[in-house]
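Consider the single chain below, provided in structure tokens and representing the form predicted on its own.
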Amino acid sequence: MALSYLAFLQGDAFVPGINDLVHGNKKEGIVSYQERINSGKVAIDALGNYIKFKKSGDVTNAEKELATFRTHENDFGYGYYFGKDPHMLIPNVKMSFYSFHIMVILGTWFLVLFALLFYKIIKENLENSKTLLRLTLWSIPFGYVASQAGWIVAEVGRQPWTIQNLLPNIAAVSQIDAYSVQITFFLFLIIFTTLLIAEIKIMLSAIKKGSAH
């Protein structure tokens, strides 16, 4: 019921599952992925024919192909999976599920931790709470973990779409040579590793100066 309300703002709305989306559900009027793939292939072919007839000046056939495209355009992106397994359209559910829960758990932990720190600061005895200070220090890496978990939810959860129902990632592949990507990656790796080393040295130097006073 709660998921129904979140998805459709209705307490009794039907929320389709993966099997409903892949194989269809005639009772609920849900079209299967294979049907959408076939429809999308028609849209892709019609668009190609429209462009061809448009360039040749064949207005009559161009309008017919455009009308066909308009009929199937909502399934356009699915056409790129023609001849492929419809299950390829399913994102990695487990990775998205666990990443989301890690993000939420850590977010909740941060709220609790900040509340405790705020309380201790108000009471002016934070420096005496060694356990809380240790927990705060140990929690620093959790911020990076939560951030990466959020990116996994966003990027893996939206698969296989670059633009929903319009452009799948298999059609959005860049033509850039692999070596160009590798060179860029290693340049960034060297630059940021150098900056990390410099930052650590600066921090250690500041800590030593602070402890000396």
Ligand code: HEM
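Numbering follows the first chain given and starts at 1. Each form is matched to the other, and the largest set of C-alpha atoms that superpose within 1.5 Å is called the rigid core. Nothing here was measured: the structure is a model prediction, and the numbers come from that model. First, how it differs from the form predicted in complex with the ligand.
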The other form holds:
Amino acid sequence: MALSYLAFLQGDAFVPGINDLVHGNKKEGIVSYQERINSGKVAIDALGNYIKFKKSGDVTNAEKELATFRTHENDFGYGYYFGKDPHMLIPNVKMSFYSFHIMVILGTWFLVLFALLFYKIIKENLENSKTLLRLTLWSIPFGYVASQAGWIVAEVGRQPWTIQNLLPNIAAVSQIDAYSVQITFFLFLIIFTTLLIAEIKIMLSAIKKGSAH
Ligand code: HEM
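What about the form predicted in complex with the ligand, after the form predicted on its own?
What follows is the whole complex; the chain from before opens it.
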């Protein structure tokens, strides 16, 4: 029920599972991936034909193909999986599941930690709470871990789509040479490593200076 509220803001909505999406669920009006793949193929072919007829000035046939395309356009991206295993449309469940849980556990930990810190600051005895200060110090890396885990949730969870239902990754790959990607990668690596070193130095010198009191 909670998931139904989260997804649809009502308590009795049907939340499809992976099997419902892959194999379809007639009762709930969900078509299977294979049906969407077939329908998407019709859309891709119709678009190709439309362009051909339009170029040759055959308006009647162009209109016909456009109408076919319009009927199937919501499944367009699925068409690229024609002849392929529909299970390829499922993202890596374990990876998104565990990354999400790591992120949320850390997020909850931060809420508890900040509440404790806030309480101690109000009571004006934060300096004497050695354990809490140590926990706070050791929690610094967790912020980075949570961010990376969140990013994994977002990136892995959206697979295999570049644009949901319209453009799958297999159709979105650009023709750039591998070496230009490598050059950009190493440039970013150098810039961000330099920035990281600078940031660590600044943080360490701020820690050495200590607080104003
Ligand atoms: C109770 C705690 C949290 C909940 C419920 C939560 C929920 C979510 C959800 C649902 C997403 C996926 C969004 C999407 O792509 O659709 C997400 C992404 C993300 N989360 Fe969290 N999150 C929590 C804590 C945190 C914390 C503590 C951090 C970092 C310190 C964090 C960093 C991120 C990042 C970087 C993304 C990826 C954003 C993107 O690239 O689109 N999250 N979070």
